[in-house]
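Encoded as structure tokens, the following chain is the form predicted alone, with no partner shown.
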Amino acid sequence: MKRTFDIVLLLTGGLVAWELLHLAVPFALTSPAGTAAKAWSMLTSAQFWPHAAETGKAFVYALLLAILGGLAIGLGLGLNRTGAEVAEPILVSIYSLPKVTLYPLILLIFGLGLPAKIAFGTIHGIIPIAIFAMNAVRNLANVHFKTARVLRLSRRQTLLTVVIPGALPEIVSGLRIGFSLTLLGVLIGEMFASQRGLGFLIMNAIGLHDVPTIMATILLLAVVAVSASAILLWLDHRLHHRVA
């Protein structure tokens, strides 16, 4: 009672803070109330959906990209020790390499159009990923190898019953933190070097000096965003929760 007593609270205020900022400033933000309404007008138009259509396609490809080389780099440097400490400054480096430095090879390499942004969405959710999968394998008790090693489990199924198991709960975590910047990388490629999208309309909006649609659309992402997040947050809870 008392945590939703809180998110309620917390929604509360923001549109509050929302609505001043929008009374002080109201030649760069739309009200709440307006930029609801916007968002529904995007909603309800048949213009915006061919937009959302490229900004998801390229989500979910650059995502599932994201997850399967973050895990099988995670997970295989996790289970070699020496490996993992020598990766771990390397893969930290490179995260904290500003991404958007790399766009201009990325074009080279891929090209306008959806492979860009598919690749420069995997290059933002990958190292999280791999960094979270590869601590979780490393903070594993010994004890649940040298249980396998008595079994005489192959590495395939220590894999399978072993270590996928016991990293899930920090795997998931990295998992939430890899969406939304999977999500920003999509969005950010869309803003260099597209003619479609959600990033696309951002682009143009600002361009034009669209106040209101840049609201309603960042608006619309903020609310799946925040709505996965919510989820995958929820899952993570439970995970830690079981395993604690």
Contents of the next structure:
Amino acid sequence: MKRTFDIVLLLTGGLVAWELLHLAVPFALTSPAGTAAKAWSMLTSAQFWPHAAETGKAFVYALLLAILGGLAIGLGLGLNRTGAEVAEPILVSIYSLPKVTLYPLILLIFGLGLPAKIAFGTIHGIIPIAIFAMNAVRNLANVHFKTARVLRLSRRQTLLTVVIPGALPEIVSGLRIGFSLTLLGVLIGEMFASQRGLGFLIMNAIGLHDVPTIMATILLLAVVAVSASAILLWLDHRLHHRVA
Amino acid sequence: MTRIGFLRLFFVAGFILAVEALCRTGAISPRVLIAPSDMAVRLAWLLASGKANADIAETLGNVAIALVLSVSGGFAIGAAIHAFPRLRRAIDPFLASYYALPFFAFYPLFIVLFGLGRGAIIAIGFLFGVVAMIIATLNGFDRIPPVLVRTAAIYHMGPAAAALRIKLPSAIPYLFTGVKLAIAYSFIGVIAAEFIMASSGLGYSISYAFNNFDNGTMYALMLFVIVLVTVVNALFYSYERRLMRRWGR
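Now that you have shown the form predicted alone, what about the form predicted in complex with its partner chain?
Every chain and every other molecule in the complex is listed next, the one we just looked at coming first.
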């Protein structure tokens, strides 16, 4: 209860700072009320939804591919000690590469359009999910694997009833980071060389110096991203506490 | 070399050779990807001719400034937030979802605040790196043994002295994680910002080459960025290891 109050207090402080910044540089920044009004008029306009749907579609596909691919890589390597040791520094250095530099390669492979955005979102999200899943499996207590052997579980049963449940809290932590980065990847993909989607809407507004549209689009994206992230964070805490 | 190191080298070299073979046999068209050996030759030529030097210097300078600002700023902000547990609990969910925001969209605002040019790009690199450092500082401070905090209180250290002389050394492994992330994120922020909306720098040169179908220059510069980031990471990693060994951790 006290925490909810503190969060509201913090949000109010943020809004006041935003309003003050708006008063200082009015032409660079729309006021909070102005942004909310613009966001509402965008939500009720017909032009907004095709862009939102395009971004949503690219994001959902990219996230699904990142989760499936990341779990396959992470669980596969985690179960193989040598494989994990060989792959870890490679995965970490891929994780820290500025992936924007690879975007031209993806555009040349997939051409302009939805597949390129999906691929670009996926390469952002897949690595953190894989790293977290791999380390979670490596850190599982050996006694779990011994029990699985004693009970003569098949490989499939071991994976489904021992490995995945045991590694679940860490997998959710990885998903949370993967979620954020996949969204970022899809949006950057749309900001460069795209004709549709929310990223394009922002780029177009930057070109026209249409500040209210930029701010309103960011506000809507922020609300979606922060709420999704809060749900995953809550799940993350719950799972970690259940185990501990 | 250890067996693991050998296997790693084997896989990376095998991957590069496979790409090389696919390009040489024409299975991958040169309009999509040029052979890795060609990239290296083009890069050597580009570096020798000095054409890319100004862009490289500019990007590295931007990354360095953004990195220094985000590491020192992130540590200071993290230490300050940690001193107020109520603020910290309230701010946690915002920090955790921070990286889902598209900062590049704030570029017009930064141009007004910092002027056209480097300032706005450095600001984006800083915004990208600083939160990783704040989160790492908070994590590290959480794990400081209480006895050290009490020792600081016994010696009547002020908050700043305690943060620098007790908490900083004690939390150093977590801070290193933060610095590593800040390195990665300032590179990503600066290069992505240049890519999308600058008129000079490495990111801009890559996107300019892309728009002009100049695959040779584009892949040479991409190779340069990839090698540079990997080398910086590897150097920092080995420095961290040496330091940890000397401190017996």
